[in-house]
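Next up is one chain by itself, shown in structure tokens, the form predicted alone.
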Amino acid sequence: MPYRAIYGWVFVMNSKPQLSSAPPRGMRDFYPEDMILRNRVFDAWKTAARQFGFQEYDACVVESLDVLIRKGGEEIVRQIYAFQDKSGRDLALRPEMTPTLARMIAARQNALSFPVKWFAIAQCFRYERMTRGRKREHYQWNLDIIGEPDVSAEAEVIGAAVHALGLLGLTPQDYQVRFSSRALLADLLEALHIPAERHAAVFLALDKLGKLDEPAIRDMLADAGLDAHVRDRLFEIMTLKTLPDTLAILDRKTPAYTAAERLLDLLANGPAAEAVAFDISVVRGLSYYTGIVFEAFDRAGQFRAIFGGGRYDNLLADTGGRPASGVGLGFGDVVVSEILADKRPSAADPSGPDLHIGFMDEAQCACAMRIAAAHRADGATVDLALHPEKAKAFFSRAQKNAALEALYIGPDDLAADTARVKNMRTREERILPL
């Protein structure tokens, strides 16, 4: 039969139109099975969090595309779902927390105390291209601390992030976590007489080491005005794997290196100590990072990183607030989802019911209400079937949706007044008083 297709929609001529079951492109569809996952990752950011004193918050996903703009700049605008209301107001639906964070901050500065530690898992829209790890729509997990200007910040929101990784069964030996500094890396740039006016575009050129060629990133550096001396330069310092080797370019501590310094000591002693590695490549390409800033990968490299962020002691006062130092972290759920997926968590995780109840026949319907409004009363998670059915099929059913114990109550069971519970996992059964 011949048919058209425009714009998503599959016409079959002479036919009624039928809509595609896939989810728009980039998003996802969570099924029950699938919410499995997603929740085991959610319970271990917020544990982590709150074993971490953070406090949490939320707002709304559609943001003012002006607040965007003010950090990301006007290019933002062909990475977002940017749109107009009915009444020609331009919003779009967030990329991410930090702005929306910050305009929060900013809104209640007066009566906050700080420092304040505040976190959110929140969902986060991006047209971009996808690849492995990247979708255009993600849930994101953001820990920030706004109002410390001391490095104890980094440390306590990478020791969270590390803390939850530990959580989900992660251990070192499949992740590193590598840091380095916007501010130590601009003292370098000085060291090789680059003007501070050209770090920007040097920046955003050496976020790129892995991402583009060598050739492409020196066409990029070349554009910033940089010679070909100063490139090859540049190119042996991000080579640079321990923090004492700048020294030999530096030729002194500089605070950046000192804070630098002071933020391995501080790993130290926490969760993150076998996991942390200074490495001078790391840049980020959010141009609002002022000083430390960090990514997290798997140690096999199959995927984007796991979780990045750093310091940003610039943007509270860009959005309209006061002055005041910030450190945040971004943690999105489908690099970490896809890992754990590849570990093959085991099949025994708790998504079951703790009970599923059944009956033969409506003689026994009331009884097995009775029965789950007790244990439901008394915390349980229960399963009431919805209709009689035969004693093969309800053992099935308990069987696939992973139930601990199953109840099948019949005429017999109502006439002793008890009924046998089996336990799913052992197949050991206990008597019940009805």
The other form holds:
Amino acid sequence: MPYRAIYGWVFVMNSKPQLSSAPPRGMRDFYPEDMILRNRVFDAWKTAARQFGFQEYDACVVESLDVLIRKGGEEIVRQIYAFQDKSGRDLALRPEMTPTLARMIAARQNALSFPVKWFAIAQCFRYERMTRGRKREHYQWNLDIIGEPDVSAEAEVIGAAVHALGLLGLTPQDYQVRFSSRALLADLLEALHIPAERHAAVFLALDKLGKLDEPAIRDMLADAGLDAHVRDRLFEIMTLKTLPDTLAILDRKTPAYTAAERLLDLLANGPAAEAVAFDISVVRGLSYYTGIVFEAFDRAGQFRAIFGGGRYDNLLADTGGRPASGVGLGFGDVVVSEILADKRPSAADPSGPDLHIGFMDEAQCACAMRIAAAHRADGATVDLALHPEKAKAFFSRAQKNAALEALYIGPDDLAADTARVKNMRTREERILPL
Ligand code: HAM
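Mind giving me the form predicted in complex with histidyl-adenosine monophosphate (HAM), seeing as the form predicted alone was just shown?
First the chain shown before, then all remaining chains and molecules of the complex.
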């Protein structure tokens, strides 16, 4: 059949336009079978957040563009889906939740009692170059503590994320959490006589370690004003293996060093002990981080970060609030779902109804509805047939639906005032008075 493609629409000549059945590139549809894994992940996030004493919040997906924009060349800002509404307001689909959280906290800063511990599951949009584990839309568990200057806050958010991974059946054999400190890195840069105003550009370049090749990173460092000798020294620093190794360059324990040391101590005595390691090369690509930064990766090294976060001590003030420190993380659904699917590709569907009810003729419909209503009132999940059907078709549907029990009512049952409820797993039957 002749057709023409115009702006992505396919027109079959002399008929209606045919829309593509696929979602826009990088966006996802969730069919019922996809919701099983998604709900498993969301349930683990919510359970862990509540077990760690975090309260749930939410916000609009559309945010004012100026809340999200920061100067300084961060990738995330270039990836924003921005648009104008019909009145010319500059808006965007949020690429992350943290600026919105800061805006919400700033709006109620006088009324809230700190530290605030909040969590959200936020759908975020980024115009990304797509790879495995990277989409243009994802759900992100955000877990933040506002108003706690001590690294106990970092220990708690990392502990909660590790707990959520445990609830999903993942152990430290599957992943590792690596942390460093931007404040410590700033001390090291200072020891190399790199002035503070160049640190942000240096952080952005160093965040590309392992993502870009070395010459590309050297070029970025040259653009940040570092000469060849300093660039060499910096690459040496990025190979340091332990926290004490940094003392050779610092020559004393700075406050940032002491904070990192204390965090290592807190984590070593907690549930995340086996999962966590110091790694100087963790820098993070978001410019608002000021202190500890951390990321979790799968041990096989197949994916981008499972989660990432850190301390941001200036964001509240930059968003119009009073200065307050923040610590938090974002944990996306895409990477962890891929890891879980790889580990257990055919997870059994546990989500069938308790009871599937069907009937042979219209005459049994009212009785079927009454039984469904009684079971639902008792708290059972019931899938009620919407029209009469043959017994064979009904039982095959009940089987596909993974129903625990099936009840099929015919004229004889109505006459006898009882019917047989069949357990679809054991095939045993019980008699139910109608
Ligand atoms: P982020 O590192 O940009 O941090 O994102 C956090 C996590 O979200 C990533 O580790 C990854 O799991 C997931 N993620 C991000 N982008 C994508 C994508 N395109 N496709 C799939 N998954 C993705 C933040 O967004 C910070 N706001 C987190 C934070 C909260 N820091 C403090 N509080």
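Keep in mind that this is a model prediction, so the values were computed, not measured. The term rigid core refers to the most C-alpha atoms you can superpose between the two forms while keeping them within 1.5 Å. Positions refer to the first chain, counted from 1.
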Exercise. Has the Cα of residue 411 moved 2 Å or more between the two forms, judged after a core fit?
Worked result: yes
Problem set entry | Did residue 25 shift 2 Å or more between the two forms, C-alpha, core superposed | no
